[in-house]
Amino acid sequence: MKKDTECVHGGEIFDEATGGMNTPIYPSSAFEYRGRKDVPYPRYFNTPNQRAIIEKLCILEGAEDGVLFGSGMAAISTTLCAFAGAGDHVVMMDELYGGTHAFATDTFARLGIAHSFAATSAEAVCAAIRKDTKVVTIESPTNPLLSVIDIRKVAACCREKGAVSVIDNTFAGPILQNPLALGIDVVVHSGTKYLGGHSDLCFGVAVSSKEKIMKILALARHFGGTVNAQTCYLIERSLKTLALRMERQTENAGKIAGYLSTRKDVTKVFYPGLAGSAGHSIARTQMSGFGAMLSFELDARNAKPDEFLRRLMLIRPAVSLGGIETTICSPAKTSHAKMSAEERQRIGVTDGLLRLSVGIEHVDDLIGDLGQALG
């Protein structure tokens, strides 16, 4: 099938009983266990609703298993910790996600995990494993930058060098790119994004061969991050519109991205899909489109970022992204607030930097009101 059939019906449960068209949702928390070889609890990852929601992200990702995470923290953090711990080395991308960031940097060292940062290319992170390294952990298109790394490049090198390789697939999911099918052995979302869709949801989700979810459903099981049944019944609803969403996003993206390229007023766009963009090229051999997601900086000489903000009336200034509704940020103060200064300015997010979430209203109200906002 293809993927909007897949969104629709893979991974649902059938209610013989009423002839439903959706899958029921399962509330209960304690289960009959006579008889039955593995018995459905929340903690364990395993009741009905939990398991539709897997089988359908697989099916996407062309994955083996996966696990459901009360967030897409919950979903890295304990992927990381599954593979590496006291004594390892763990290679980490520049750009990645602010809280990926933090997280590294406030919890690595008391677990004993050493740590590197890498550029964003696929050469300075192969050239940063060492010996010890057990995980490698990279993002693309990056959060904020849109950049994009050789996914293939990066998955050929850690197979070598008998490192995990994970990759954060939040900002183009599994409608625009397959990691898996790239080499990358753990693919991880923020499920709060696009796969969630409605800002209204917070979950995460990690994919892979049954190997590796089995270590990562180990320890997800200690650390107790699950997801109640209404929850997984609104996720699953959700999913069901995933590809039409972001075919509409996409497409409003590109626009958008073109459009603020010609403006004399935005001094830079970051945007795969424009062909002059540093990872344009690359980003054609792996992604099937290049997202909803752009970035751009204002010429402070004439625009304040700030004053900005306050003259939109259509595009809302929010945290997090991958709504159907057009949100704006600014990714020092919000995604990479916990970063130092100093580490914003090595990896290129300026204060003037900001970041663009395209939503599934008319291409031709959001570039009115981008316009009129920057006068």
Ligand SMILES: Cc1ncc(COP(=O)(O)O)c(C=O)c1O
Second form
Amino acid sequence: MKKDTECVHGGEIFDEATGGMNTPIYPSSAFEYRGRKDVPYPRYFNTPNQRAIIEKLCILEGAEDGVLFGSGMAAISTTLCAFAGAGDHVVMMDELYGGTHAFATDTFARLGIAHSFAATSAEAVCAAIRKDTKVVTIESPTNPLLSVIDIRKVAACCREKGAVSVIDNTFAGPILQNPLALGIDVVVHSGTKYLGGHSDLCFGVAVSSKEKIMKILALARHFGGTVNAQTCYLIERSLKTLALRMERQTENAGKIAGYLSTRKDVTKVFYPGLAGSAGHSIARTQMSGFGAMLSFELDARNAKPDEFLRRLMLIRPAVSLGGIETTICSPAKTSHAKMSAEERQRIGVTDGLLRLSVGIEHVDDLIGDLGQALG
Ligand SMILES: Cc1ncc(COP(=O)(O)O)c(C=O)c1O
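Could the form predicted in complex with the named molecule be shown next, to go alongside the form predicted alone?
Let us now look at the entire complex, which starts with that chain.
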């Protein structure tokens, strides 16, 4: 069936007792084990409500199995540590979500894991793979510069060199991009963003082959970052509208990127949907839509980012992204604040960069607000 239909029905548990339309909430954390094999337990990631979501997401991503985590970072850190240990090497793209970058720089050395950062291109990432490289981590489009990397090329060279390829698919989400079909081994998401979609949930997910999920699951059971049944129910409810939300948000983002590109007081617009943008041609081959995130830089001679943010009336400056409401942030002060100023400068996250997470409001109102704040 089509993804829109799978968002609504995939993985749902039929309510035999009442015929109700929704998966029942199974709140138990203790389950009788007599006569049962795979006894559910929340920290074993196998309760009915956890499995209902995993099944829906596996259908949407084209995966065999998955693990649902208490946050995106739990999914990322557990996945990386499941495939790399002391004495191993990990390749990471330098344009990664700030928290993933910080996890590598703060934690890998303590675990005896070596790592190197590669520039944002398939060629640079492939060239950084060494004999002892066990994992390669990429993002596409990236946070916050919306750079697009050739996923097929990265997947192929990881396979050839025997490294596990991991992609953070948070920005595109499973409706617009399915990296497993492009050859990637493991897909992770911060579900806190588009999958949740209403700025009221925090969770993460990793999906892959059954074999790789067994490895992630084994470590996840030790680390224990699990999700309760009530939250699972809200996640399932959110996922039912994922395709609809992505369609509207992507359409709005395309129009706003076009509008900002026409403004003389905006010096740069980063959006893979713009025909002249660096990642446009690759994005067309691996995404079915260009997503709802975009970034831009104001002409510093006319507008100071802080003043611009103060003048906005509808769009609110906020951390996080992917909600139905449009929000804006300064990555240098939020998602990438932990990165050193030199490192930010090197990868192009300037102090004047603003990142817009486009919601489902009417696009005329959003453009109106941006226009009045630009002046
Ligand atoms: C691309 C990306 N990956 C991962 C994360 C981390 O997710 P969480 O905050 O759910 O741990 C974020 C959070 O902003 C993100 O933007």
